[in-house]
Amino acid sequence: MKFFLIGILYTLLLLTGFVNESKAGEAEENRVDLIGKVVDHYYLDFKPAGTIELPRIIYDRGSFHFYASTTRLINKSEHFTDAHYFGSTDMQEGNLKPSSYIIVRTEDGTAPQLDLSITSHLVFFWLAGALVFIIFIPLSRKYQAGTGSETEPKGALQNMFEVLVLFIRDEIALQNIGPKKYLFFTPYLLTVFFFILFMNFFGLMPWGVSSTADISVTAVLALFTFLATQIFASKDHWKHIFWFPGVPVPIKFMLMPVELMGLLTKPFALCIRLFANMASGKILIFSILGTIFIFSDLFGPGVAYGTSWIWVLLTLFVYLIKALVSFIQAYVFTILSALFIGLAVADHSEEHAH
């Protein structure tokens, strides 16, 4: 009952931005970014309540500029200014609105060096580490003095993430690594676990980012597990690449650029897997409530009125499924980490006695 009210309530959040945005100008026609909702912005947006633009960093030549603000950069800086930007972003009485600006040298047009700028998607990703470090320190704390190891856990946190973190010990890292190396991998696999899961549960809170919606995110986790496959992987492990044992010499050859290609496939199946169920999802929620906002351009709005319980039910509907594949998807990547890493450390040398 609990998630119901709650999906109810970002359903109604979400149609006030509806409502607002169509109201914005008569620049923007009535049209909702879609595409803006999801990808990653130089602001915090609270609408219809405001937006908190984040500081801009730029390195260029040697030094670093720093700006409180998008906006205070393209006004004030004497160094950039904006080329384009992306968005429903306008002018208005001489003001910039905030936006995801692409910022380039004033002299000459030309992009600056790096731009370290703090992003939306930045801010939710420190979220969810620091979330991470709030609740598993302390829990550790008390395993150390005894609560949870010597006698029974205490208290609904305790009960609820022991049950989560023996599920990946047990059903995860042992059954996919195997006895030997499974203690060694576990930390690694709780912290990719929970990590992804704050994240895509972050996108589903009002006015909260999916940092998983980005696939320069997603890169990040899916190059760890790679790393963590490859450095720590058994000489048979390169032995099945390089040399593919039991089979004739041309073979052999034939078989080195496909599993060449394997390791490759491999990390770039979990960056695009996770990215896109999590980036589909609110463009999913958008595009159906959306369809309110259509039927008012093409039947009125009295048939908008009609038909909006339809698609604000099916919306809400839509939420609860992105619930559970935010979870789905923490657990899929986590699943596939730990038997990419299994496939690696596991010595197959008794196998070719047999």
Partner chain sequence: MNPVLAQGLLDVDFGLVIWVAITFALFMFLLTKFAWKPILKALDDREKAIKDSLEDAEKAKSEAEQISTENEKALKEIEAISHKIRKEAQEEADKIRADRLEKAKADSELLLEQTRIAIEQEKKQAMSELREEVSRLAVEAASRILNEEIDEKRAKSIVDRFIKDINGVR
The other form holds:
Amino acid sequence: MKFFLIGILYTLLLLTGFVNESKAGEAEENRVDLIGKVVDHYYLDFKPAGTIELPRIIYDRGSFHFYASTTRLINKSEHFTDAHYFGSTDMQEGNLKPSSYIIVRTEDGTAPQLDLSITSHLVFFWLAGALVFIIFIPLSRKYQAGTGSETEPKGALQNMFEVLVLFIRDEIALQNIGPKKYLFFTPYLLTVFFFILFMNFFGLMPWGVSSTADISVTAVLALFTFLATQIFASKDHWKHIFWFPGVPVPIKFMLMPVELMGLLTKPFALCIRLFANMASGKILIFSILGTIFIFSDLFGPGVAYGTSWIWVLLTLFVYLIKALVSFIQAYVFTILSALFIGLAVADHSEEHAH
Amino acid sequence: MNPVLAQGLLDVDFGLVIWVAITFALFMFLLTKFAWKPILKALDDREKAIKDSLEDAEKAKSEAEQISTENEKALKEIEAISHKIRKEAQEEADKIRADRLEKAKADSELLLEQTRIAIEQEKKQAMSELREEVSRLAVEAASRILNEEIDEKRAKSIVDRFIKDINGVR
Amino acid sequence: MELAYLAAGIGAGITTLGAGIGIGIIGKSAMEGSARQPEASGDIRTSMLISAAFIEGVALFGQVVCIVLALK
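Switch from the form predicted alone to the form predicted in complex with its partner chain and print that structure.
Full assembly next; the chain just shown is listed first.
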């Protein structure tokens, strides 16, 4: 499904390219930066109400530099400036607007060592975390007070989230990791599931950004799963990678790189899958809505108005699919994490002993 | 430069990676300590309680079932005993009745035999008396007829022979 | 430069095709399986999702290559 949609997306991208080339002159100022809607920003976008710039934290040459916003940085800092303004001499001090948001050193125009600025994806990542806290800390108080532990769960919130927690514990952790070690990994799986779920849902809200549409965020999540599999791996796991049991010695050497690659492709696929699914949904919605304007360019505004209802309905459909995909991807990431952890920590010696 | 994909979709921002990694680890630690552990423990407790009460109910049920089967068994035993007693009483009664019947039959037979013997004797006696009477009457009649011609002794022997003949004919 | 876009588009189409066929076969088999054994449909659904996710992963590698081509 998603791939079919991504396929359409590429076609549309190509189409926009050709259209823009033929009418480059007039389309230039009307162009909407499609990918810009998905990638990370140093401000929160609340159009048409305006934008809120986020603090910039930059580590360079052994010291941290804090600025309340990019505008402040450009106007106040003597170390850094916007890449767009670098080298231009006729700058009016005090009221420069950030242009590219890329920060360079004032003296030589090179990038600073590490840009630890707060970004929009990070803000929504924290919001998702805060939401998990807001929901589950009172819930755990409720459980400790006795509601749910001695009596039946009360209220829609507790019932709803208890179902999810039990589902993750019984259907995901217990099924894939096994009865011995599943309770140790259940907190991690719960954290990952609810973080991804809430991050995905933020992408469906107006002005919201889904942080999972950023490869850096998904890479970190996949890294955590990778670390969990490697740190808690059983002896058999390493044995299967470096000295595969039960095959002749030359084959053992041949299997070693294959197994090592498998080790790395698993978290890589986890990372890319979540990122691609979430990013493509948003690009898709913009692409389908963009079709109205492409039609306007190609056939005139009348045709564009006449056919716009098709694209709006299609957008609605894609939006619903995106809501479904938000849930499915959170589930898939969690179940695959559980599966990889289960494969790594499994003790094969008992199975072979029969 | 690509006009559409100007900004990198696949660029990894190391600052963001560091932030997310640190905050995610922190969130996970706090959530595990303050949310997941208590919730999982509470759920576990509840499941255990439910399981225990279910087991108790199962046990009570099996006990009740056992008692009921015992009762039924005792009932059956009692029924069997009463049946046996009734049967024995019946048999005894039958036996007594048969004995009595037998005895009465024997008694009546004995009585009948005695009666028959008595009758027979009576009859014999009557017959011999009759025969004597007849012979005497015959002798008397003959002596009257013949008068002195035949002595009494000889006449008697003739009559006896005559009676014997009658007996033999009969 | 323009050929890279063409390659990206065609590549994306082909990866989509492969993933579509693969996931279609999984869905078909899972449906057959759960129709024959309705009591095992829960397990079948889980393994269906997992294998679909694996196929998706392979196809996503292709998509990433295409994006890289388009970004070139």
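In this text, rigid core is short for the largest set of C-alphas that superpose within 1.5 Å between two forms. Numbering follows the first chain given and starts at 1. Note that the structure is predicted; figures quoted are calculated from it, not measured.
- Comparing the forms between the two forms on their rigid core, the Cα displacement of F317 stays under 2 Å.
- In the core-superposed comparison between the two forms, the C-alpha atom of F46 has shifted by less than 2 angstroms.
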